[in-house]
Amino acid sequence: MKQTATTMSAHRFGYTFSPIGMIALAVILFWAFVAAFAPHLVPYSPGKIVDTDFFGPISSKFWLGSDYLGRDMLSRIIMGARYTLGVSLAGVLIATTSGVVLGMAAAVIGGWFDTLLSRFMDAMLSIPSKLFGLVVVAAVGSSLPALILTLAFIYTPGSFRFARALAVNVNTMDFVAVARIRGESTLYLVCAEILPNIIRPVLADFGIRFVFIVLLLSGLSFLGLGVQPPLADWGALVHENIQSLSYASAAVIAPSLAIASLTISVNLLIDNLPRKIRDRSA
């Protein structure tokens, strides 16, 4: 039977994903070309005041207008998404990288190690997470590096839940059994029988924790608190020039909806994976 274009799904290396999930990508692959060549691609330079008017109307010459000094939008936030990506993509990647690690160890080494860990993990999970970064940031720093570091710290609980969840299941599987009473050691079983059993999820619970960054930067931002001028990520960008609301300028609008695209797109392709990537037992 012949499909209906809007109900074809793309093939690729034996998975089916469905156009919503391909829309979404492209435009995640989209913000991450723009984060990558972003000294390259602004037609200005992002600190230099290049119009007359604060909260100019977009233009031939300024396609988003310009902020309240006179810089160009579309710089801004050309530039704005290395920082936004960048610092989110960093602080996932070190929260999901130890609260995996740490979640298989506690599944496989039980015990006092796991009551211990899994103990200190629900006590950081019942610390709001905005309430920790405003207290965290605004004693050490908003440095990048704190930053990353702060994002990463707040996001390593949940992770560890989710990642210990699935490795308990895991390890009472038959061939984690046999492995171990051949004599493996702990790391062999984290490495070898543990992690490829439980990778798919974790790499689906990956973008959401993304998500969540993303928006806890753009908050911290938006609240004076994240990154720090002359460097502005999406937030800061949105607290700079929250005044043009009343001018009806494009300068508070623009950064928002590069902030919605991102993670409104990274939700709607994890909701559309093939469900043998979403699913362990699939």
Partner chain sequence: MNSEIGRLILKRLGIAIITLVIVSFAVFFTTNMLPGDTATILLGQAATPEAVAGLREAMHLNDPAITRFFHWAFGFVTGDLGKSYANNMEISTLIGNRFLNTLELAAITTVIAVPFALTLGITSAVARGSLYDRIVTVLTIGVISVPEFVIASTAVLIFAVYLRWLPAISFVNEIHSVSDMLRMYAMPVVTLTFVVSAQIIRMTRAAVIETLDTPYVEMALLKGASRSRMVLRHALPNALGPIVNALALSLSYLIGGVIIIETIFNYPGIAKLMVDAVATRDLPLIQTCAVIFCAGYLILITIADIIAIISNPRLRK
The other form holds:
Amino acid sequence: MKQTATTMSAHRFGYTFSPIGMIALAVILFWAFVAAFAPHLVPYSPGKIVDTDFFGPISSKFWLGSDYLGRDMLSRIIMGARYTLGVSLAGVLIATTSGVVLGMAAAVIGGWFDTLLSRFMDAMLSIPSKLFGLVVVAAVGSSLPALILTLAFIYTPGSFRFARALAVNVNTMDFVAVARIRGESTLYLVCAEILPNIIRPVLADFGIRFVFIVLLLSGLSFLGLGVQPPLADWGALVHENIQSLSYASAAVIAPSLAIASLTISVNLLIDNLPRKIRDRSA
Amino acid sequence: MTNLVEIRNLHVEATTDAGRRIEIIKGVDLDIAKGEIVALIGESGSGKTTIALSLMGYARRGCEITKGSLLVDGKDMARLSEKQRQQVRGTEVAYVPQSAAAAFNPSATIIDQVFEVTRIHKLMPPAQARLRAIELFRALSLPDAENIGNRYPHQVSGGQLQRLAAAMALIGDPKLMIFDEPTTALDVTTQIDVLKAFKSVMQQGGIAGVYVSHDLAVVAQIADRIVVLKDGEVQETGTTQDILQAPKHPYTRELLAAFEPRHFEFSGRKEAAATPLLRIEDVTSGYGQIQADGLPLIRAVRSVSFELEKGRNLGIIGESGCGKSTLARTISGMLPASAGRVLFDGQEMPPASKNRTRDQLQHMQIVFQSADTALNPAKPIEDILGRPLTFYHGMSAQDRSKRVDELLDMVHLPRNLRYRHPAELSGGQKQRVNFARALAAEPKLIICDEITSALDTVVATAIIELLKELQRELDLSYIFISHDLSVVEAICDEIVVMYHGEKVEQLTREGIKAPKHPYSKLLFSSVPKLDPAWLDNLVLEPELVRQYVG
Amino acid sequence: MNSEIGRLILKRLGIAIITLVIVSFAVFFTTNMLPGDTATILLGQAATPEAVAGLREAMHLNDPAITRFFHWAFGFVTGDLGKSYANNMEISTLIGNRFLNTLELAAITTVIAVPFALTLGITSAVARGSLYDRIVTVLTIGVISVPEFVIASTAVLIFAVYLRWLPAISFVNEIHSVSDMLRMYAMPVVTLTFVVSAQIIRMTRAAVIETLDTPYVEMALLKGASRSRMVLRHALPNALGPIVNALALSLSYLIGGVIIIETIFNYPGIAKLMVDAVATRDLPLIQTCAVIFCAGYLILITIADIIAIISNPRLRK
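Same protein, different condition: the form predicted on its own was shown, now please give the form predicted together with its partner chain.
What follows is the whole complex; the chain from before opens it.
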């Protein structure tokens, strides 16, 4: 009885977010804005050597100091946001879309189609992601499109398994049985009966998977195998400037903080989502 | 002090998911004398379990006892420290849960858990505790008392587990036992033994008890006094006799009315139609790999045949696992029959629904037990009701909207409900929508699979009345599947009794009083009656029980 | 042990072997998608066509891919790992010591991280909602959300730059004393422990909370059991399967972590070898390293699944 009362208010008035969730959302929107308008926001051309000193200190002229060649760090981080967010977003979009479509199809169609696909995806899942990344990068190189496809390929099996599990659950519900014996087509079952009931946890999973992809991309770039010069995402910025770590230069700390602020915010936002959305996405 | 339990002005609050606090127990007073059994009765959400648990100084996660005193043997459970409460639990107050199957730890043997209480409270040495446990197993008439405790919980039956849970509660020699719907999950034939065992140990030990239940007939057998609860408040308190014979509160009367034998008019204008509406011949179906003989490994339905004439109703009754729901799924084509034929209006239908024509599908609709899972939670009611209208009748948006209003009128729901989602409806409302969706197809036959069993008695009665009313207006036939004889009796012209996948007997309404097959006899006589002396006077042939109750 | 358990374990082992075959197949073919001709890449653009053809012959590059896969797989099983493209050394020689170094690093980390993380995970689950639990949860989210190299950099900043306790890089061949060894392993182990523990804590906490919410734990409470009895007697035995599984899954982060940590600390292990091999596109070496890692991980999750099967009380007779 009390359950009915709460769901009712949740439906009517939308969800209330905790303060932590609000802050996290603000950080994410900030980075999204930076990435979208990066070329208009940079104080200096990111590729140009502007400081006479390398690893220059933080100053009023160079807010985050300069890098190993004397380029402005702030500009490079602003441009880096484009690559980190852009590549990751493209990757996660492809991964989630293909994972969810295949997952729902496997759940509804069942039979050998489901068995074969699931077995293959499970095998792919048993390759640690970073290792997978190394192998694929070794094979196809690290141009931006290759990176996006690699990341998408690595995270599709996880998305598949998640969506399939949800869809299998929904598929056993009586309302799907009712639709089926009404004579509805498979396409209708998937689009009208199953998808609307898994979309919220799938969106939460989208966020989690986005973090995974940001982490993997940064890791690959850090190893010098991700985004290649002259372009640089945040991971590559750390890679370029890692020698300056021993004197704690902003050139290595600032991009690290940028990554951390983005990924922690996404995770905190998901953790502070209303229970109703989150529960099925653990 | 004369009373063992004195609850005064108890208030319990719960925190909802959204973080709001609502009061679920609103000032309850309750007395229990030594050795007296008091029943708490009410529908789901009435707060009966919350009150019972508060007697152990315990509130479930998210709940909190906010006001009032809970004296048990002079100790206020609401004020004790957690440590002091631990000492009372299991020794002075003991608990028998609703589902013993879930309340036993799956990774320990039964006997270890039964005498765990003696170990926790250091009541007696283990060897003695073991003997005492076996003694209790015997007192509760459990088979193989010496060895049953050495098994793991998943290795014994539900009825036995429920009695083992009682043994677990009794071993600490409590002054007060709390029974939390202990027989609700059991079949009626199993329930008898469990109830008898409970009653005899309580009487012998002179133990006081709180018996939480929604079933007035069960409570009548075991309780000295009955407390009727609704929405966290006491509606009426009285001796069992008084409540049953002279109920004062309207809600109590409603509860009792649900038990009254309903006046029944034959639904059937008995036309001597040449072809029956539905005819099934030697249908066999089941699950698992197909064997060499073309039949599945596990045959849930074996060679069942019956006929249903137009405008009449057929009830299918049996206990859990008898194959009645599988039969419904087979008729509807969700689970294709492995053998036998299904004829509708004289026309043979393909076994699988996907091979049936849209026309065939439209004329036979099925309504499922749980409206929670039968309605798509992501869609508003108007879409749920609108889809069959578009699908079968190709209605335009305007016609559809008008028809949705009519359908809501038919099932007596307010029209503005169409904009809501299923989660915003009560259980009874959801079941009405569930039914309206079947009506939207304009079928000739509706298969109702346990549609009232998830509902409270009063709500269920109203649904049955609705079904009858619609039948008069719309020229429908029903197949009514249930484990509850009184429900089937209230609406059906004929009744098929199933046991172990087979049809054991088909009875007319008049024949219900005198079933011939021994299993039907056992089943019908096991249904509790409001008469408090019913259980004591009930004599079942032990031979019969051994044969059919496992 | 009964036949049902035996059957399930055999089935699980079968799945593991099939998975390993699929995975090695995937690794082999992915690395063979390389655009351009391997022989030309190896010999450079200036090589004569005869030399390229000769090399192709020698490397069986003219055979169909499937034949090469079986040839390679057979060699792998019999210990013939082939030669590195980069310096023509036997791969087994290249891997030998480095493999042991990585195992050492992983073993030390596991020995420290597992008890530490299990304790934190179980206690925070038991104290769910308390300040302690919230602090642990926020810290684990923090660590999980951040790339390993950020954790490593932070550790370097704190322990090597500000506190000057430890050197920022490892050279295992320079060990002369116990304190040397401590100093060499300290940074990689500390960083890896953080990364792996966060995962274990998170998953263990979830597993224990799930069992704490079961009716049988509530029943134990209503029998008057103390908190510790509820947890130790009733919750943990039933959480064993999920916890072991959480452990195995978390150890995959050990593999991912090792790749970054060996690079950042210049630790001479097999992961560093593999990263270098990727940079030089040394295919046979990459294939071998990848399969070793995958096999290691598969062994871990298979062991975890088998423990879960054995500890499932519903399978007892």
